[in-house]
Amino acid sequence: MNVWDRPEPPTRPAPLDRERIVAAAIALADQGGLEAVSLRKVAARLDAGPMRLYGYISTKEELFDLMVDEVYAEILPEEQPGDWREVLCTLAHRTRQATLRHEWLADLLGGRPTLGPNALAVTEVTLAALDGLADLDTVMRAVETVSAYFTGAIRREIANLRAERATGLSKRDWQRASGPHVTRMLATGRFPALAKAVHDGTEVDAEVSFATGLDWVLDAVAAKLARPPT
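Would you share the structure of the sequence above as one chain, the form predicted on its own?
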């Protein structure tokens, strides 16, 4: 029996439930990442014995599943957006915003689907928005494509934020520090396309980059949905 179907034990002698456990685990992860989360540390935060938690959660992996599903509640729109494109766009941006609040989520995105009620609700909203617009295989590939884009983009953004903290260098500072090496390499003439990108390219911030890439992916999905079946 998985964690979603297993009943909680009685709360005596001190109040304890999965909601409190998950809230404590998320607080630890927000402060120190997933490596800061253990059943022992969560129990200490709740002033409970570690063995008590095993009545509610069997493994750390189950705890992670519960944490992810809790954050999916933040991703789920309060009101149903408009057409399919607005739905997918809204969910992608809300996923990014939730991950910026809870950076550890980036480490858990993209694997096996979470089966909690909030995650299933997000999936339902996604599929319902595309229902009837194409055959089911096309709909599933569209959902996978959009998900693959925003998962990769979010992970890249979080990786850059972590690199800034680890090195103490902002993106601009890192570019300045790397400038002499890059200049020497480009001067060899071996990388003309890269040189053009470095010298003539326009730099945009992470939010603009995310939104632009998402629009391009959604344009491709729209073209596929508009194509008559063969």
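Everything numeric in this text was worked out from a predicted model, so none of it was measured. Residue numbers count along the first chain shown, from 1. In this text, rigid core is short for the largest set of C-alphas that superpose within 1.5 Å between two forms. First, how it differs from the form predicted in complex with a further copy of the same chain.
- After superposing the rigid core, the Cα of residue 205 is displaced by less than 2 Å between these two forms.
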Given for the second form:
Protein chains: 2
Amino acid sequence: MNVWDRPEPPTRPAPLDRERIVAAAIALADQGGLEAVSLRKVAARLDAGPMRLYGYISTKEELFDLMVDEVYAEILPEEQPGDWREVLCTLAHRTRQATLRHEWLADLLGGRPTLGPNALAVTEVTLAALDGLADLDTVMRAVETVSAYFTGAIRREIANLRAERATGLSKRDWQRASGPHVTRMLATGRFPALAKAVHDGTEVDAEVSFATGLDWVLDAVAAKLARPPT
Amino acid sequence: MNVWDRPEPPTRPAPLDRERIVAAAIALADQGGLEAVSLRKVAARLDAGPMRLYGYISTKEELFDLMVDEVYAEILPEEQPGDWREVLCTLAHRTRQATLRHEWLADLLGGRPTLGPNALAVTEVTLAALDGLADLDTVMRAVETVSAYFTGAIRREIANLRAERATGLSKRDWQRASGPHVTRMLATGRFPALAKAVHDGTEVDAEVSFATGLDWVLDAVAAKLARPPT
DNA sequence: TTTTATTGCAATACAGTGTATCTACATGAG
DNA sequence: CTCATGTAGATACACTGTATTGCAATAAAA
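We have the form predicted on its own; now please give the form predicted in complex with a further copy of the same chain.
Time for the whole complex; same chain goes first.
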């Protein structure tokens, strides 16, 4: 047996770590959605057997949590400005942008408490920006209200975007013309206000709609912060 | 072969319809969560083979849509009061109550456009209540902002509730004492504002927190409806 | 009434999933 | 060189959603 026939020394498998696993999972999710993430595919992408992963994560849910926290690293603004309103506003917009980059995040947003280090860091700068502006209960209420808004708004935006993509039609065109079921329902005359809205509504840019609602909510928060609770 | 040995005339299977299928699926989800809903189990509950369902449903996603719309029937208030604010407020609270009855709804809320007949009916009474108070764009923004808020808030509430249930600890106790990871992070001193919040925060009832945030958002909407857009 | 066609249910089948268990081998110590 | 140990990998299991096939009972036709 000469040198060439001798089998390669069995290549010790490349060492794995959570970072690489999470990165592979995110890559899969970015291009195929969350349901394209299977432990087998993630492992394959790292030239490993599926069971290898269980040395670094204990369940698939945990992998999802890690993916979310990784995106929070993108969300955390590098240098935060002073004004509390600006902090909340950029937090909302950065979360939205991150979700547009990683649409699968919409499926996870708000689904579980976010306790990873990056998520905690985001919470920290947010709370820090509001610290002292009112009693702690009010501050918490403010943060939670704003984040409830943008979480819900982002999810809806992605949901609509997917629906449009699936039908190949813009929302209004589809509601008005093609949507077979909806059109029939509207034609029944049982939904006059809705019909009018669909008919007269103008298509608004998703970002300005998001920003507008956000401004309203921030206005409300500002009012409450100004005069601490009754 | 006597009469008793003679096999029963092959019992024609009980006729199926979407209603019964959806009801069975909801029953399963109510007691085991969304991931307890499998087509096989739903079918078994109706003494049918899995494939029977495909005569009434074309995919599992569609079943989920039907389940959601069924819950919207519970959400639709029987007789709506006049005031727009009251309509939006009760819509929010009824959605929350329905989600507390059917926790799985939290996983689906906002995940896809809601176009079932009951959901459309809910949208109809909502739009009707706001009709004429401002131009259509503003009205839409109002509805979407409020529903983004309560959607996000409900999801977070359920997420926390599940976490508490899983650890058997209240949120604050758990953050403060047990949560192994979080405690360590807080101890690093890198999150002073967060640490203070966890330390000084008082446990607030989920419903009042929901209602408070909702009131803030409704205040904001009221202000915008009063003076149509710039 | 007998034969054919049609319908709709059920069984089987397939490709995939998350995860538990078991086996074998490469590496460390003695 | 031998042995213990830990870890990578193979195998296995119980499921999943859904496509396809076959069958049996009814409706239609002769």
